[in-house]
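Presented below, as structure tokens, is a lone chain in the form predicted alone.
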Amino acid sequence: MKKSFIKYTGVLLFGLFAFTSCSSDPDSPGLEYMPDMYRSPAIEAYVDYGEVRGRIDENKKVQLTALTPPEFTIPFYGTDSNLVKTMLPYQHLPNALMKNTHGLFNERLSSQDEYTLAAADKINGVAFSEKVIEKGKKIYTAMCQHCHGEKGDGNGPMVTSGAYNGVPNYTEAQRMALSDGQMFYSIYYGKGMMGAHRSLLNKEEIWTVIHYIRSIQYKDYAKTGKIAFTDTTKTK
């Protein structure tokens, strides 16, 4: 009788433990026994390792933990060959003069006029679609409109308020003739008073916002994805 009682009690306790280890959350593994033994906690890139769980290491508090990846390192962007190609390192280098004007330090610089060379890049790195135009509009509104204006005429709030000047009108004929490559180079490295945006937007996003800028410059671009260079109609 005593052995049976112990046996059934053990089964009951095991059943209760198994039941309570379950969770209604489909993404939860439930109650685990010492999970750190077989699944190590992920390293967090921006954690101050000088103070972890209340333990302070004075030596680590003065060391950088988030380091810049080595030069020519290429992040993994999946298996989409078009996306991978788009995100490869940019083939044009910043001009040597930009070291002083745009604060480009510890970088390979070119003595050539890379902006002019970029004029040959006439094909946008991201395929045109209506969804791309929609995404480009969101990026433009958040990152560009405050200076370049809603219509791309250079009359954004930063300009009309008097806080900033010298922003070009990209709906003018001479500005419309810029190639996609020149626009990319200008956004990526910066041009004139505009700083580099490569730390704010990745290459895919830059190409995407260029599609939207084209839709501002050419009234039919948002539908066709093609530029009619004779069309100087401004979007209203």
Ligand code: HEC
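Rigid core here is just the name for the largest C-alpha set that superposes within 1.5 Å across the two forms. Residue numbers count along the first chain shown, from 1. All figures in this text were calculated on a predicted structure; none of them were measured in a lab. Compared with the form predicted together with ligand HEC:
- After superposition on the rigid core, the Cα atom of Glu150 is displaced by less than 2 Å between these two forms.
- In the core-superposed comparison between these two forms, the C-alpha atom of Met87 has shifted by at least 2 angstroms.
- After superposing the rigid core, the Cα of Gly78 is displaced by 2 Å or more between these two forms.
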Second form
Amino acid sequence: MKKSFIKYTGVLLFGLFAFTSCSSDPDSPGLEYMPDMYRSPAIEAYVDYGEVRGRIDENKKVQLTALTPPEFTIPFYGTDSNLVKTMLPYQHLPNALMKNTHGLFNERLSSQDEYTLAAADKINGVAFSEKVIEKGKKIYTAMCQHCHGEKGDGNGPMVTSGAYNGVPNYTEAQRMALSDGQMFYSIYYGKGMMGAHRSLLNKEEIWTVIHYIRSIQYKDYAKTGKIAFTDTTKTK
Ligand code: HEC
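The form predicted together with ligand HEC, contrasted with the form predicted alone above:
Everything in the complex follows now, all chains and molecules, and the chain you saw is the first one.
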């Protein structure tokens, strides 16, 4: 009597287990007896924790959980196509000769003279305005001034401390003759002792800082947005 009771409850329990543990949804793991074994409680690098099981937390949405993204990763900047365009890589590759002149390593090089193409580029999508100059100044102060100097004379603290040299003076005739595109190119890919800035600044920011460099080179640029070639000898 007792034995068969155990036998029958055993069969009943097994039956219950067998019939409830599966589900008709082929993607479902069925009943989870130990959810921690199925779902890692650890923070996962590429999971958006702004939405967990249908609950939305605006503060956590589209936030980086991985600490450092791979080099040259293009950040997600929404769906505004103009903004997204400024985040995409520069379209002109370095010319094969740039290995010597710009000291480029591990770059995809082009057999065409893309540097000339770059030189022909116009200030790209960033029109002159006094606001742009202000923004350019901020970028310049944070990212360039320690080498290039407040006045663009190549005497930033990195240079005057003796730690570093070879930084050009922006007001030398040779530098003033640089086209916007050439400046863009050197800032984007780096040149000689100056590292590439493409992983630090997006295209829009690079064009913005070029506006600011022009305002260092040409006295009236910050007001007029025009390069007055004839002024350069008189302003000194
Ligand atoms: C670590 C120091 C350093 C930093 C930081 C730096 N530069 Fe330079 N930059 C240099 C040196 C050195 C050169 C000279 C490269 C050469 O001609 O070999 C140079 C050259 C240039 C040139 C001339 C390029 C050419 O084609 O002749 C421009 C324009 C320029 N830098 C802009 C910038 C801007 C804008 C920033 C900030 C976003 C910046 N640099 C940050 C060191 C630096």
